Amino acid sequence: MASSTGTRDRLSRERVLAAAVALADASGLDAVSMRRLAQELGVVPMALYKHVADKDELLDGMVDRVLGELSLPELTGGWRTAIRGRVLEVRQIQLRHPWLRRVLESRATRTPLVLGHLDAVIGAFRAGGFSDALTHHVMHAFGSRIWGFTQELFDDGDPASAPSPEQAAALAQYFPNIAAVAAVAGHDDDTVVAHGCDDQAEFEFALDLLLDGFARLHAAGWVPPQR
């Protein structure tokens, strides 16, 4: 990749990560390889290894780069307001970078920035008076929602694969309860998941349901059951 002066821009870790994120955003995570990335940057593949040791380090760096978009406000205004706002902000990052979910699910290690997000959420619960035991269970219940996504029951994926009227009728005949509930689901065509059910309203519905439950347990002085 040449500059306006005709000389090649100096390669750096930040340039490599920025190019990898842009490539994943445009073409999907499977398009990100050292060879393809080198082509995008106009260098030989070996030049990349001066800045990232391997594909795993590249993926970790990509995650940190996009999570760096977090505004990281002070967790003030009560634990519920603070956590809700942070989770929804991470969700917006997920929607801007759809590949991020797949990388987070695949990583066995956590970078300091990733751990920092988890620590901030846990810290907000603890600052709100939650016991460590309740906070532990709360974080398990949050699951992937801490990263702004969930695997939805009625996510039907590609709209081109929607059932035909005949298939829908057969579904209603043999599985009437599933058909009835799926039929009333609202869909937002403006989200990256299009006709799936993991849209913003449904995500916030589940998030608020969890936060309500956490608040009730906290108010009741919940303690772990004795084994």
The other form holds:
2 protein chains.
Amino acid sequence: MASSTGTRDRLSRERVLAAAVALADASGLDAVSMRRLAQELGVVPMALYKHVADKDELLDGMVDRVLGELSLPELTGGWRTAIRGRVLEVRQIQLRHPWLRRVLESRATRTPLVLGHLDAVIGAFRAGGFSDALTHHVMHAFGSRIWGFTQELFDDGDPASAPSPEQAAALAQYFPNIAAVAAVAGHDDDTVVAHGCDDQAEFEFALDLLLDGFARLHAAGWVPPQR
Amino acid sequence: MASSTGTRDRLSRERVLAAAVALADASGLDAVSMRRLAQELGVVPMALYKHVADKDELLDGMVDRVLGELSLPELTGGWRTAIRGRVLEVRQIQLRHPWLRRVLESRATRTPLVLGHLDAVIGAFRAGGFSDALTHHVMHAFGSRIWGFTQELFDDGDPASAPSPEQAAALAQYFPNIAAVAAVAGHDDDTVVAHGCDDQAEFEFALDLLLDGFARLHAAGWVPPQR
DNA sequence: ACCTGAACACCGTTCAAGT
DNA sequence: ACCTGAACACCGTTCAAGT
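Swap state to the form predicted in complex with the DNA from the form predicted alone:
The complete assembly is shown below, putting the previous chain first.
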């Protein structure tokens, strides 16, 4: 009572970002508008602009806040162990904060912790003896998987989007290959069209396939093509 | 003159979609709002809703319109040639319509031509003797690269976003690995931080690395892990 | 120094009316 | 059948004012 008399908790960058992350976790990224966030904090929209320059800076701040859950780069165990572990660690963050994916995809985020993760992975390749040229190439081949997600081909992550039996039948008629391959998905909660495919095993399969390729090129002494 | 008296060209779904694609090509995806598009067509916003149900359907229509530039699946030359050629063909579309990437990424588009492309690639794997289980796995490993783009790690595609010398120096200090590897990028228009890396050679490198991995698993008679 | 109120220039979309 | 006008419920952000 005493402290609430006109002295409602002061706003701060920390409070704003924490509320934004909580709002995105609870209600999805689309719910994170400056106006809605302000309302959540019991404040007028313009009050936020004293703590973040604009909405882009808010999103950047949210990214760095959740990437702060990352541990420091491991220096033991060789490049492959280090990179594999680190990417799977980012994946855990991704699973806790599903909105992270869209934020990283939609904008060219270059915040300190984003650059820090890239630098750590690049550093692990170089420490493992990869040439700078090969490192550059494998980083491109790594692509967005360095952030712990694969592109969902059929599934938008919403269980409610599973097709109806009629839709599934129509799909099987016009796209027999999709239907056949989707049917073999080995997941417990599967429907006719693959759903929830981006599980841990699937992600690790793709990750290891890439890492195998990188190891092979490295072992073969890959050099950039002449021109 | 005569025909313009009260009989301005009738709107149609085709005209709406063509204008939307042209607007996105010319001014970027953010310029494509229902209101702006209507203005471009000399019509009131609500007139569009007779031809597309809502904005999502407009975006789907735009996707299918540009994917219509794809040729039919090749049936000669083996799975690898077929898939490689088809993905590089999608990449050409992507280069002509840079907004396509964001539309495919941001939404779970499942239009006929999107499904048709997936079905064609899956069909090529199966025709090449891949088991359904392996096909399912490699499709996930393929990820968004099946749409002809790689995630840009540093570059948002805007030449104006190249860092200033001060920024580059700061980056080199805090992120030495990024700076070292970015510096070796073999592109003509390079700056200190890699820019324009997603060129044809880089894309084909990543694509071939994946295809190599797929071929190796297939040749080794890969079977799903027991559990 | 920090928060507020009113306003500006936008969005997508509904609903009732015009021709 | 097709287009219009006005309105609703939102956006991000600027600017001048309050305390």
